[in-house]
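Below sits a lone chain in structure tokens, taken as the form predicted on its own.
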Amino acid sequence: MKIAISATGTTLENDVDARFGRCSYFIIVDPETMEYEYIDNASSQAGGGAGVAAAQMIVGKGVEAVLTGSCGPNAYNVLSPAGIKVITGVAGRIGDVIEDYKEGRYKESSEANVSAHHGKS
């Protein structure tokens, strides 16, 4: 099982990014074994689209669940029909959000919890 993290950083002591779709990276973990990889957010500079191209590489990852601040509408609406859980209303250190999410802390979000474009600066 893995799941994906965004975040400020490349290591388990960054924070979680509040940005789904403008994250600088993601964390992608297996919260069992700790073994974790980080991807470049190439998608987080984007004109427009950031959400559903971030959503599409995450899809393709083969998570289980995405842990994140916030998520728009068309980003969800890519990862929810692959199956991915969506998680939002995430903050704090990345290592203790793996930790809560273990201990089933988090809810599974039933739609986008901010609106689109919310993200872009």
Second form
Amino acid sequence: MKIAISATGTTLENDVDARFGRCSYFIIVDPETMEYEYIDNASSQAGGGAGVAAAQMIVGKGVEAVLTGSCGPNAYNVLSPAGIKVITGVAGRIGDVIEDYKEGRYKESSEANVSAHHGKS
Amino acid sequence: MIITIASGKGGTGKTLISTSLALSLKDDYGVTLADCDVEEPNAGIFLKPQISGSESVDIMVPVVAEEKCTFCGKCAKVCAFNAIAVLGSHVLTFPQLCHGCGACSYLCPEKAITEEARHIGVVEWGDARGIKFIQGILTVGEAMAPPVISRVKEHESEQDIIIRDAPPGTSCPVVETVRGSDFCLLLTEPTPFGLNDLKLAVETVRELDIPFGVVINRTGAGDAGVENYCQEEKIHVLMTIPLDTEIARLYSRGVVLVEGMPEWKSRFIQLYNDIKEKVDA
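Instead of the form predicted on its own shown above, give the structure for the form predicted in complex with the partner chain, please.
Every chain and every other molecule in the complex is listed next, the one we just looked at coming first.
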């Protein structure tokens, strides 16, 4: 089962992007095989509702979990009803994060951890 | 004649200028003061208006009848503000993101989307010492200021000199306030922050093609950056207000500058005449 990680770059060597809706890329990875693809986050420059659009796109990817730094209420309210686990507070090199995920070191968040518009510059 | 008092940086004296300009002109002209800073309207604190009327400002947001919906996703695709999401066999709406454009309901092939009014603020009007006073108040927690501002503008009396007190910044609420003005006064202060935000404000009004001039508040402090910039860009500085304890003291007590220091009145009338000359030219 694949997971999605908000990313600052296109490889497992890059770091987790602290923002969900306005991250630069998403890495979609199968933690068992470490096979991955990256997706440009088309919502990163959205005028509004970046979290909703990014979450909708992620739901379409059929992942079991999203790992990110911060996730706002609008994105959370799309991801959670779709049965996707949201894990916030994640930082560091993506390769390491995947290892930690496999070892069960992350706990699912039960709510958004930042307010709406948090990642908007 | 519509004069908008704007600024990039907040706290540079928009309300100081708009209230004094309004009171200075009211004996000779009909004057409307429109407080368009709907997130924090404060001109009323100084002018103490008698409010005589008000109306609700609503925007139309979508309501989806899921029994008619085929979950085709067209509504989510056409929404420029991502206020609607289609997930498998559910449609989620995010009313606080909705700008009320109506594209989703108009384009829904199943006619499954209707609209309902969502209250986002109020517009109030009344009389303040012979000035027609209008203010918009955006409900706390709401993000959509432009619809409230546009309703404030609908209540302006066209035959008056209309003074619009704009919100700070250069984003949508400011553009909505400035739109349709004959002249824009840009307030700033002689600091690096003041200069940085003045440049952004100048870019905005130039893009909107509205004639403008600058008022520098709290001169005598800070540096010469703003003055030099205005000179280089050939921007007319129409007034300067010194950093003065007495002005600050009056303001902090809610006293309009021209009432506390009547010697300023002739300068504000001159400011208006300078603006009029530029607009008529």
